[in-house]
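Just the one chain here, laid out as structure tokens, in the form predicted alone.
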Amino acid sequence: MIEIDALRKNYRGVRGLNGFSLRMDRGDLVGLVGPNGAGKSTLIKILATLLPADSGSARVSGEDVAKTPAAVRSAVGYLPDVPGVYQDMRIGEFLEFFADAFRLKEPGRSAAVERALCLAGLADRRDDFVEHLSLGWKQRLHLAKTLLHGPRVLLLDEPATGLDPLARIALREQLRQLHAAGITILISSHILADLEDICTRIVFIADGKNVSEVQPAASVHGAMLHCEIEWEGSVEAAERFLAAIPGAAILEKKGNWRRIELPGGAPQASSLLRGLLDAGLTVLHFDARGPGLEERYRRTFGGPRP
């Protein structure tokens, strides 16, 4: 559905993309993660046909973004990081305006506008002015506008920026529904918890290049585990036992609570729990899981550990 091969883009000698490549199948929901200036927005703009690449190639829904941009635009819904807002329009007028921009014709045009109003949850507010909407409701309206022409691919650049927790929850649920409907989604975001919750894959990008790729849903099955333990009893006895575990590293500690890294995965976690109990300690809390996306981000791009 999306095929990117060695894309390069320079801005007056500054590299925006430096050989980035990616493959996405139909129905994938891929998160694009990296520091500021990594090339995320540049990549999305190239895929949306808003910016030409210097070299390399990109195809969306089988169409070349450079050679057949009109065909790509008909297949793509693009939501920029700072979407334009026409504050003096009523909500219904706003969607009618973009239906014209997408060149939608009757009889499907009116139906598309009605679907967008329902998707945004604004069917009973079509005569309200856009300026009266909160930021979260405006973002719902923008996403509904992006879906007016029935795109098969969504390109979303930081769609959750500035949203409050409830609005972010609503956005995540909308994206889950769109993903379940078979729409292919590429989303750039700095909110790692949101991506970890909905994405099938996460692609790390830095300096315009691929860095690594992870699958959040599968992370708990990997070898490396992080384990949180709280117990009653001797701190010295617990620490002696923890120190004897091959490869284990204490990441955090406070009183009778530890967060440790176990390279041996589930078998090592089971041995740890048995050992603590055999040592006569009362285990109050024991939770072992794979390192989360924030931890993977720290390992990839640096920064202090928690």
The other form holds:
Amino acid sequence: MIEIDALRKNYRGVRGLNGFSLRMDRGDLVGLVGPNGAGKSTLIKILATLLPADSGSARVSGEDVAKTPAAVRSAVGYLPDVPGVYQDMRIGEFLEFFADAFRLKEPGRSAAVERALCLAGLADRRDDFVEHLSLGWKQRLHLAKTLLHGPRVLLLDEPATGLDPLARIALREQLRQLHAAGITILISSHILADLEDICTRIVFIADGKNVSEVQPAASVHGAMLHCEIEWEGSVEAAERFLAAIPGAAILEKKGNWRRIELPGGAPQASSLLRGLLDAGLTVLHFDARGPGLEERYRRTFGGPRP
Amino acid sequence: MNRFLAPFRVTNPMIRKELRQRLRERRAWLLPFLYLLVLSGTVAFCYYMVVQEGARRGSELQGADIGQAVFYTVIFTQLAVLLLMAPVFSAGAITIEKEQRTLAGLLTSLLSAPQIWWGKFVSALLYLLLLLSSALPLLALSFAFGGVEPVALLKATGALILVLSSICAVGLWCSATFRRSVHSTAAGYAIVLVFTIVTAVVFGILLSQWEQTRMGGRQDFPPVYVQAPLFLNPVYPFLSMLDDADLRKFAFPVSSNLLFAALGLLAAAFAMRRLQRSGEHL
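So that was the form predicted alone. Now I'd like the form predicted together with its partner chain, please.
Every component of the complex follows; first up is the chain already shown.
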């Protein structure tokens, strides 16, 4: 659905993309993660036909973004970080304008506008002015506008910026539904927990290149296990026990709290907990999961541990 | 309709959107009122002056004299006021989309850059034409007094529309080039200033040089190369229409009109090009 090959882009001497490549199949929900200035927005803008690439190629839904931009725009819905809406238009007028801008013809046009109003939860506020909406509602309206023409691919650039927790949860839920409906989604975000929750794949990008590609923790089985343990009792006894586990490494320690990494999955986590209890320790907190996205991000980009 | 003309159809959704938004602004209703107030005041003042001048001379005042005075006063006042307004309506038209972050939505829709430009242009120009037509009752006064041919009204209106279209196109080019409305509006006014003041100053310099060198020469009006800077002056096409022997030497209104048309087309082409490439600044 999206094929990106060795894409390069410089802005007046500043490198935006430096040979970025990616392939996404139909129905993929890929998260794009990286530090500021890594090239995330540049990549999304090139795919949305807002920017021309200096070299390399990008195809969306089989269409080349440079050669057939109109065909790409028909297939793509682009949602920028700040929802650009016309404050002095009514909600219905706003959607109708974009329905016309995407050349939707009656009766499909009216149906698409009604659908978008329902999707945004604004069906009963059709005649309200956009300026009366909160940021979260504007984002919902913008997403509904983005979906008006029935795009097969969604390009979302920091869609959760500035949203309150409830609006973020609602956005996440909407994206999950769109993904379930078979829409291919590429989303860039700094909110790793959201990406971890909804993405099927996460691509790390730095200096305009894809550094690595990971699967969210939820879908990892049999890889490395990260455990947080807090107990009451002897530190020495706990240390002795942990040191005896083959392949285990202590990542962080603070008083009677340890974060350790060990090979394996859920069965190994159960054995570990049983071992701690058998060693006579009172376990206050036990959390066993694969290395989270935050941890992988830290490892990839070398940030400090908290 | 062929592919080239397709963006300029009246069904262009940008036109509807722009007009709707423009007429929702408070100034959309306030400006015609102020505009007519200024015009009415100027016409009343002109009438008073003409009548006073007639009384001072002691000659019988002809209706045609009043009619002509009213007509040219309305035309030149309209030109001056609309030249001041044209950059306001055009130079902020695209920058406002950048400022409220809506341009990306337009550029990623199926609207082409010429469609977006045309919507902005038509909206700005139509508003100016609304002001222009609101002054028709005042112009009708001059016909009531007599002394003005309908063809003069057509010529003056045509020249006004052409000049305003070009200024709007230049304003839109500024708007496509700059990121902030304040900068593009300032640039638009600077260009209008160059057209009106700088061209007149350059003409004055060339005229004085020519007058020094023509001592004893036969020609009593400046040649084309001396008048050329004035071709870009919005007032020039109207000078030749005045019934004044001194002003009749400005006899190239068509050249001026063609120059304004070329300027407008050039500005339109550059603005559309800039608009197509504005993704970098979003």
